[in-house]
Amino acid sequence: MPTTASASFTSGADGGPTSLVARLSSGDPDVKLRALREVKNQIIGSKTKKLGYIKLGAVPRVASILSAAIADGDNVVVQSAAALGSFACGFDEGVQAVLAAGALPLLVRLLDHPDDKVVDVGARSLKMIYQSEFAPKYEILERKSLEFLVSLLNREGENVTELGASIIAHSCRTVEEQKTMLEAGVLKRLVSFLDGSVGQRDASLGSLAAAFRNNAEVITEFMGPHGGKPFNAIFRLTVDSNPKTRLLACQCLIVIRNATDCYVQELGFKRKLVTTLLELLDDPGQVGDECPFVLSSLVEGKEDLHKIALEADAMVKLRNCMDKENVNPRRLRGVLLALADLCSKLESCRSTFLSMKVLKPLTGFLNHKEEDIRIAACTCLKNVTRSVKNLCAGYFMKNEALVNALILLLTDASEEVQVAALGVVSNIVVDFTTHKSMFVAHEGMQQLFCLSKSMVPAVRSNALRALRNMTFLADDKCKEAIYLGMTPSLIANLIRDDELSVKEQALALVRNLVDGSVGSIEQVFADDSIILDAVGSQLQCCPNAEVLLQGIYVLGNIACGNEIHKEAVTCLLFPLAGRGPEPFFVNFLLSSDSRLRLATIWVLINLTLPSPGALKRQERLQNEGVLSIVRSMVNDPCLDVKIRVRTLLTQTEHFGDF
């Protein structure tokens, strides 16, 4: 979308824009309501004669000529109130000026205007502004408010009730709002709609997707008493000959699905939607351009309509969206989310997607110079590079264009595009194979330590979760290099950061990186163990509990190492002989989350493990009353805390019959 007005079209020849402008405040009425039509008639269509017009003031001037004739019924009203409204029509700038401007209140006033023409004009224009997400929030609780909208709908004109319509889908957000709309009878005249004019079904349709969204109680309420009536009407218009009202009603069956179990549930329903909304992906406007939303919308998370889709091949039909020449960039943003949703789940929906050679073209999108369309195109990725199959063939990593794109995206200027790659960089660096090394060598791995002292927390997270995985099952020259990027004490102090899920990811790393040879866990002890204190004070204080759970497991891993590695998480957990253990270990034991339990006998198990100074810490275990709570486990709930309680005992049987 331009964002600057050409040369030309500031020029200020006679009769051109700036000189139009100007005409707006001559005091000659004829020259005044000429300049009104034919700024109006400019700007139709043209978003660029829009924004140029924004820019030399018009739209303020053009509602100064409706405030001063807003008590006349004479045609300066009706073409100010028309321009105002063309400004708006799908033009997100145009409604910012014209809210800006204070035409919004003037607008509504020609709603009881005596003469229907203004009354008409001023319904459409506000029509104009409620389809944006820039326009106010109306306050349906209000009673007022609330008596205002009634009479929109209960009004004869078809713009008025259309008005009315737009404004509840824009701002019925709440549930209250909801049970607001239901209670005072609104959900059952916007059905009625349902039979109006073209332009009615569909505001009708919009507004009862707001009213019923994420809200089972509203839906089975309104739908109950009139035995599935407003469900049947809406899915009658889903092979209505209008394609943007299909989609509509397509819409709308998806948010009553999503939001209660009582309909859309029966195969045929859901193949029905499917395919319908297949069929109008080929449409070549504004309805084409939505529907890879509504799809996505639809599958998002159900296996079931994943088989459904890819029964109905719905990705080569995805795909061929993406060859054509020239796809309006909303709508290539669709597809690739709607393919990324297909692939989220079923390892089959993403052996057809690899299968149709799409990962080439993916790849470019990339590299667009839409924002969004890099992130959709992650995010599609993303998912994708989920495929356990493909990973341990090394497909992705052996990808070298892939591999060079997404390290081109670590260093994006948006930090969204960012944290979108880095999602996708997590799952290939798992790689099974031996080609991790084609990362480093393309300096990955630096961006990666540079990014996890970013000052967004996002970001910084989702560094330390790609270097978490590129450390699982890696070899030690793998680990040495992390070590070698990242200092001890930058470790510690991502350990310690204020954000939970730097705290997580940054444990998680340290976990793995101990995971193994001796060396790599005497790597903890550096700079006077800066980084084994760092992960002792987050299993003190921490209350979150994925953060704990890496924790322990970090100390765990240590307790592999040797005897040097044993004492130290001994002397962590026994910080004073005769004392006890640490209260944290205790609460862990008798944690009411399994996974905690699991972790701290592990720990326990590994220090108790044979070895010359085993003996010694076993005893210490049984001074310290730890022993006791562990035999008080033999029968836990949670069947792998039982095996390994048992796996404990057995290596601790000589102190006693257990």
Second form
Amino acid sequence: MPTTASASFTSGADGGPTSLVARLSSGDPDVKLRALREVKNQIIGSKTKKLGYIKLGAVPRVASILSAAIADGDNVVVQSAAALGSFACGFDEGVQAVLAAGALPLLVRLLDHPDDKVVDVGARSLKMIYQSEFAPKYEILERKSLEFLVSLLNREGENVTELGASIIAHSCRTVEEQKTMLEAGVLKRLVSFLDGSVGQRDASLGSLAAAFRNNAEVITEFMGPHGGKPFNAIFRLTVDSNPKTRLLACQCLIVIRNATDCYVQELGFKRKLVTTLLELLDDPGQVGDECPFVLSSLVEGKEDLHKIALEADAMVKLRNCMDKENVNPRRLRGVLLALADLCSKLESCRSTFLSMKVLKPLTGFLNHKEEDIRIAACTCLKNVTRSVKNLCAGYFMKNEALVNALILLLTDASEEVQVAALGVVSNIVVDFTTHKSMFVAHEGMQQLFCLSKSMVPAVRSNALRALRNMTFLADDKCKEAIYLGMTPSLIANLIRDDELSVKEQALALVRNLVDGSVGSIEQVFADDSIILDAVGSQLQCCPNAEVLLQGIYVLGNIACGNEIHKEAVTCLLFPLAGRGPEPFFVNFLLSSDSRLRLATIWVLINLTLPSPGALKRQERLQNEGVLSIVRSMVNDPCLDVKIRVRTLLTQTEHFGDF
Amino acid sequence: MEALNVPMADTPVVTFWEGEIVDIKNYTFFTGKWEAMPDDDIKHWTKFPSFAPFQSQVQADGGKSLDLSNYPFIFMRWKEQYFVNVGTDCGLTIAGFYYVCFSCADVTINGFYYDPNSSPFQKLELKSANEGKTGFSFSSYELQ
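Starting from the form predicted on its own above, please write out the structure of the form predicted together with the partner chain.
Okay, now the whole complex, with that chain kicking things off.
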């Protein structure tokens, strides 16, 4: 029977890894050197063994070997430096262990060693460290550090120049740092490496991307004087024989495209980027894992690229990646997020995606053991469920497995997953027909009530959004269930919540609850009008336009009720007779936001529509100066406001010229 | 859209439709599909009195320099895509589409159905109904 992986790490000849690590501290130099070589050879390409030796304390012992070797001029330097580089290579825990052992300055000292072989191994090991996000930030702006960095780029030796480029890729983040790279002539030097070795090209592409990221000024200042040659040099690498180079070249071009309109705008360039990335999806290694993320950065938020990607069968290719067995979580996450981006705007993309029978696998990913996958699946579903066409058909709500899986996620241990699931639920409950019953039967509504009381603001506001969407044009039965589950006191507290997004969604929920029969409006007066008071308080003091908009629509909808309801709204707007309207009301009428002006006019239209008390209210509006303000709006620049002002003035024409 | 009192259906018939707003930029007065020729377009648009000011320009050059953004009427085409709650044997057809005019001022919608295989110029007339309420109320939803 074969041994397990951990068993094979701990057993073996010469007492195994524990004994080997002990020999790293041997007083006999030969024993020490042999042990060093053996550790180095064992850990190459094996994260399991790297982790095993780290846990046995091998890294600090190797670092101290290096320290002594440098001091003594010992030839063990190369082996110990190489071993440290191997620990750090592609393994974040290894990088952290090497840094914790204090090995970084030791390795830097090797760069000035008279022996080129030592310089080379030091540079290579440092490069491994700087390829990790856990490497310390290099202070590019500090004069001596900048000089040192420039010197690395100007030295012989590929590993040394690649190290310089890796440091830039890792640490060049701010606008000032990017400008410094430009002014120090570093970018020009990096472009010259694009004709160099594979390692130099790849390191250079990564560092150029860092120097250009979100900085149109640096890009145009650099590209301009060179007649576009640097751009062409990067573009040529999109057809390089090395997949990693192709990926990095695409990434660099995308960074340029996202920063400025001056480059990569032609259709041909965009198509080339899309097709290159779709081909790279087939790479079985790290390139294929990272490719979907690069594709996302290209297409995110851009309809033109969604169309190009659709024409290039991106949906099919990504869908095929989803289907592969044992696809690694990183790649799967990237694929789901890329699909989410492609479905974010265009109905044609969503329709194509849905036609590929994707709900079943996506539902499966909602149960994935990795939290990141569950979130990515929710993100993908959230964008797909923006399809009003399919919402109207009840396509999602009729899918019991999907509804069930989503409701389960509402009780996920991770709040991030809960928020992501709420995003999908918010959309699918906007069901313009009557398919909500399955959601209610699976206790979905109960979960939403519970989440509206969460300590996490994002969970509260998203749960409220889902409830709001559920009550859009809903019948009284649905609304009663919500009042029962939430209570007036809870609703009022949510309206008064500290978070603006929670306030907004709570008010929007109330707006929908009171859009309906007289009975549904009555609830707002329960418990001594606690909900209405909360609405009034927000209208008086909240500075946020989105909150105010929902609040004023609550009043407008209540004003569609009976005389008691209309009078309640009137009292809220004019609390003291003869003292004019509440200041907030006048501010809304005169607001620079046309939506607020319009919503406020609707309140007045509803208060003055023919009804038993309408004339009295019209008189009050006239006497309190409101109608004269409205008359001044008769040529409002917003067409909707202008039309409704004229509607209102026609209704109240007894009270003055119009 | 919900059609009531449909002879061959037990319940009101609900259809899902998608609309195109004629803004000259994204959609012009000329349909260019659904078997509607430019002549058909002009014949239908001219049935709306509110189209009169634009007729000559539309016939001359498609109305490409018109600015409809401040006009208190909105011209649209509505195309029903599928039946939501009944089968295709309900006795109604959704093969054609509607030429529609929405009046912003009095909140009315008028339309004419176009389908080469149906009787021409069947009318659609919609008015705002407050369903027993004394006022105009608005619900909202927000897709994530």
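Positions refer to the first chain, counted from 1. Whichever C-alpha set is largest while still superposing within 1.5 Å between the two forms counts as the rigid core. Source: prediction; values computed, not measured.
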Practice task
Superpose on the rigid core, then tell me if the C-alpha of S628 is displaced by 2 angstroms or more between the two forms.
Solution key: no
Problem - Shift of P114 between the two forms at or above 2 Å (CA, core fit) - result: yes
